[in-house]
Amino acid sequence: MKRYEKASDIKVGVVGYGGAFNMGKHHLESMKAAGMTPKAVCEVDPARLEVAGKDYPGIETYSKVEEMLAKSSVDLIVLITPHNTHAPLAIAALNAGKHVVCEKPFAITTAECDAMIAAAEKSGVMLSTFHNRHWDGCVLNAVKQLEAGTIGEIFRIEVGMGGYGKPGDWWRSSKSISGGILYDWGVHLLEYSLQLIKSDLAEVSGFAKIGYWADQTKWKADTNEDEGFAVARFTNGKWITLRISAIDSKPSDKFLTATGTKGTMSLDWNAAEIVQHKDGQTVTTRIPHPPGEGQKFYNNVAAHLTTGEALVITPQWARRPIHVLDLACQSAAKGTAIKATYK
């Protein structure tokens, strides 16, 4: 792979510049703090591609992928573009000779996955997924105290989130183009707990409740589920179960409980909550969150392409969740637990 001297030598593009959380912008302000160089932006709506020339003066701006590809200088591209298009995007982006950083999730099923793996490995390049919550404070509070022994060890984690109402009518509530109710939030969660969960993947069950507010979105029968479940089972006897829910009228506070030998570590989004038992006691202990250091992706992805720095976020890690979303997937249609064939 080519090493480039100083990360202000890396040419940074983006493709998709949507007004949707401003996620363009978020990528480059990120490459910029890692000391890479903003070079080109590719979207479809003319006029966020006018509102990112107002962004970065001087900045190369494109309608069509295929015409950045063929015509810029641009290093690394990342995709800030819907779910089912991150694989043939990052593939054509790979082929071309570019390093590539997806947005999360990294794909939708384990295949595309393998088929953009192979791709990066064939021309040299380097690929990764946009997991910046691998720092979130909550993550780096849990692995803390894991390692310290706070609750022992650890046998089973519990994530999920809920709420009840009709999903939005835009293309994150088609499962088609989302992957499913499971993908959006369900592959943060799933990247907190195998982090955790130190073990390879035995198989995974997934279930499904679909229909509820299938006629009431436009997307109808191609609606996201009602709600999503799945349990991984690993192969040293500990699991994790992730519930996704639009139609929970009673959703917890806490998206992750993990269980241990010695005592119960929930999280929210301010501090874990540690219940243990001592001398016939339950003591119950907030730790509050420590500040969260999602920069430090992208400060390895430079580090990575300049001095060589091992790569945090590979492809084969962000293909894990992915894995375990797709089994779950195809379990629920089939009605039975299906092995993992990735560990």
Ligand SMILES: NC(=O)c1ccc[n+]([C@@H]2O[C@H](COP(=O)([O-])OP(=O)(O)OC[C@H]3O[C@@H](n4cnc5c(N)ncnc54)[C@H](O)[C@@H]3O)[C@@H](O)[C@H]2O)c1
Second form
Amino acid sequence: MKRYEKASDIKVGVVGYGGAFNMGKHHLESMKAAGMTPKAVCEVDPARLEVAGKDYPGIETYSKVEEMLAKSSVDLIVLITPHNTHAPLAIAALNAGKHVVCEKPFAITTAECDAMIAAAEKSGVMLSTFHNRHWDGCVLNAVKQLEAGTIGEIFRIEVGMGGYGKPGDWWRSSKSISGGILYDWGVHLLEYSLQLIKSDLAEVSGFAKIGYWADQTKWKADTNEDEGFAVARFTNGKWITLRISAIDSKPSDKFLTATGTKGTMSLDWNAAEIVQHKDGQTVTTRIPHPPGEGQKFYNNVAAHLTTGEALVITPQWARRPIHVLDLACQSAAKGTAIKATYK
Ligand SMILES: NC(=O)c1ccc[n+]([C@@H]2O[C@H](COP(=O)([O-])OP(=O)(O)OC[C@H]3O[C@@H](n4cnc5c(N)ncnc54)[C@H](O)[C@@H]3O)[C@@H](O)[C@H]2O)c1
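Can you switch from the form predicted on its own and show the form predicted together with the named molecule instead?
Let's see the whole complex now, leading with the same chain.
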């Protein structure tokens, strides 16, 4: 792979400059902070393309990816678009010889991930996914507690988020575009969990409750499931459960609970709550999270492309949570557990 002399030689472009969370600007600023040079924006919505032009005077603007790939000298393209576009846009950019970072989820199916990885290998370019939350304070805290043996040997992780309400009227609530209810926060929660359970994936079962919101409101034909649930079983006998719900009347503020032989650790957004048994007493301790270090994502990408530093979020790592979700969707449709292809 070509090495750049310095980070500022890496010219970067984003595809998608959406208004929901202003993620295009967030990415360009983070890449700038890592020393790289913003060069181009591609966005199909003319109003958002105009915003990008105002945010970055003089930046190249394109309304079609094909035009950007043909005309721009960008080295690295970041895809910040709806989930079902990640694989086709990534493959087009990789085939054009560009390095690619995809927003999460990497893709929707394992087969898409495989095709993306093959395209990157063929072109000899970098492929990664924006798992900046790999360095969230909560997971940094959890890893540290586990390494210190605070809850003994971990054997189960339960992750989940929920609420009760009609999903928003946007692409995120359309299953054919989003991949389903598990593909938004579910990917982050799995990526946290896979850092904590160090074992090979064996099989996945998935369950989906479908149709309450669609039936109630008749507002959308292609609605996400009301609730998705997955059980991932690992070869060492440990397991992860994932639950994302739009029909949960009593959601918990704890989004991750890890149960170990010596205690239980639950994470909310402020702290890790550890419950242990000492001398017949139940002891609860709250350990505040350290600050997040998400900037490390683009710092690592820049170092990888300049000095050859090992890429932290490899495409093979990014494929793991997608493989779990893909198998969960297949399992929910078939009503049986599905064996894993990838560890
Ligand atoms: N890492 C995080 O914490 C985080 C946070 C928010 C969103 N995301 C992810 O970012 C991605 C985008 O989400 P968003 O909230 O920015 O959505 P959004 O709807 O605000 O923006 C998506 C934009 O992509 C544009 N677009 C669609 N197809 C395009 C194409 N072919 N070429 C150019 N532009 C195109 C749309 O016009 C839209 O402006 C998703 O994968 C989402 O899951 C990640």
